[in-house]
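Below sits a lone chain in structure tokens, taken as the form predicted alone.
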Amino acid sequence: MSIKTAYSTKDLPDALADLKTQSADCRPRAVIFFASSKYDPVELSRQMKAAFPEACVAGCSTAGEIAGGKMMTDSIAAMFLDEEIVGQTALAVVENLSGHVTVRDAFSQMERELHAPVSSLDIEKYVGLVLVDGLSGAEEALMERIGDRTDIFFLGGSAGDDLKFAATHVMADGGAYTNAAVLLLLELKRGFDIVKTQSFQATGKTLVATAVDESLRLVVEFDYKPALEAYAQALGVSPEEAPSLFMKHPLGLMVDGDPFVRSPQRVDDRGILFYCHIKQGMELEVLQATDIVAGTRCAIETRKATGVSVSGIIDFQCILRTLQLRAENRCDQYGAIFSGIPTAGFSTYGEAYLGHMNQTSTILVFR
């Protein structure tokens, strides 16, 4: 089989044990995993590695997990791929994300890796993906960085710590980091297939920033009102209330028709602070909630539809999405969207494709 997922929620060491039996016919070139904070990230990463020397081997710390068609925590989810399904990968590491954050010696290392210069990949065979940890705050430069040196696309996830927001982690052939991003570049023989799914709808309303703090990913003003007044306004409820709807009614960056989301997180005394970076002048749509579970069984279905092969999935999903779930008590009925499909992926403190965004399931495709 070219690709295959397994899932422990088992202590270490017993739990490497468990993920080699379970991928015991699969030679993997690339090993990606996704595991609770329960696990102590320089000892996983060291037995990952260990467990798996021949392959390319990545991973970071979670809020959850996604394996097996289900929805878990306190576990180990991990992905094996074959040669027949990769075929190049290279693996870099960017450190000191709270300073001024540069992919150069990142992308230096990954073409030597590969012979070749990034600029000369095939953006349908290639695809990158990013771990980045969670508590940094430095999605958005992180991924304008490399949007600057390539147009390969890159997706993936923050890493999270459980809800504890404490430390986060990212992990990569036997090194554990934070502060940090792994990149990771594959070769995909089959070649692959993005698919973004955030299940909110256009309100119709719209809120300009017209006063932020972009180090704090802070809105001071919408509309050249006190953010929150404006937002509470545009909801027709009373600032008071508002808040109580952020998850509800996040706002989203309209492309095309498609919202990027950008999540509200809290209220201070100078505005409101969101998930995402909002840049002055943004123009935001005010967005409703639909149904998550119908919501990605239709994109998965639909691209299901095309008729081209779907070998596995990795499943970038945000963790407000993953507490709504829960709140719902739906988690089982989300995790069998996946049933039948080689899947794992974890729930993140924010998703990345074409930028930083949240509430968002970002879903990378192999064919």
Given for the second form:
Amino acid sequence: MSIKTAYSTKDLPDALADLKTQSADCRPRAVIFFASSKYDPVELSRQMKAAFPEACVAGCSTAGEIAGGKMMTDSIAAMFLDEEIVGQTALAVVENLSGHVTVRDAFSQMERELHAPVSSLDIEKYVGLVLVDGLSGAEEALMERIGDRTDIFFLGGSAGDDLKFAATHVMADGGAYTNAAVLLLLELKRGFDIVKTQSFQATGKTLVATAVDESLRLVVEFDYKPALEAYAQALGVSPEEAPSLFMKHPLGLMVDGDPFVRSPQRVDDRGILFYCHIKQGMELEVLQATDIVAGTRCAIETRKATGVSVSGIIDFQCILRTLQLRAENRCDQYGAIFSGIPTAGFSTYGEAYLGHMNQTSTILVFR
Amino acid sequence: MAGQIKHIIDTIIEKRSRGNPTIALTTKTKFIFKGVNPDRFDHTSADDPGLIARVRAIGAEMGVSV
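Please show me the structure of the same protein in the form predicted in complex with its partner chain, now that we have looked at it in the form predicted alone.
Now the complete complex, all chains and molecules, led by this one.
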């Protein structure tokens, strides 16, 4: 058994016994878990490491879990990767995200564990997972620092807390952290692919951010007009009506036609607050929502159609997508996309792949 | 003078990617996340000193000096 997934809705410590039973035929080299905020993070992390002492163990709190073809809440979802899949592992914690974000010490730590500079690693064999405090507001800086240092692909998500917006946690090898990120480097012997899917199409209408407060993720002006007015004008609606369209019409930072979604959060008296930052001068495309289930299914089926094996999947799924699926009562349809594939994942407060984004699923496909 | 910005960006992407097209694309994406879209510049783009400094700074952040 190369990759196994398990989940439990039991409380601690019974949940750990449950996970151990479900993974009994696996000797994991790495364990990745995603857990509801109902679990005490300190105790959960300690017990996870105690249960799998020989494995590299990393996880985070969530706003919903994904495992076994199901979207769940109040549970722990876990993925177990054995030596057929994983070679080397390296784990590091980046602390104090609210200060000046630096990943130098984390990379030094990982290099000590790998006995090699990260720059020397094969980008087709090594992949990085990043789990970050979802209330830190530091995801952009973190991803920039990581991207500056390495060409290894890092993907992941921002930890959640079941929409309480009080505290999110990341966990690594028995420790639990807030205001921090966990970086997990994995050597994947069979290789991997990354799927980024967001269910939107471009409208051809663009907005240029001409005044922003980046630290607040606030856009004051688009096209030298008040942000809400310009956004509403692009959609052909009144400024009063525009906020009701935020979910269906986020903005896309376009790279060769592929949008990296920036989602409006709410109107502020100075402009529009987003769930991720927009830099001054950025040109963004107004997007139009399409079907999440159909879009994700297409992305997975397209990947399957390459004929390269799919041994497992980790899905970092935006909570905004999950909320929409819940509202439409389509969580079962979404979960079914992954049926037959060992899958774990969680509903995030933001997704990571090259940068920070919203309303997206960033998906690691194990070959 | 014109075209310096494109030249500097192209040089950074070339040095960083060392001919690997995947890394060239991700480096371009990283530029865009940093607020500079390489596609907006060509050989006729004016040599804005502020932008030239910004692009050089991005190169330095990526460990590439130009």
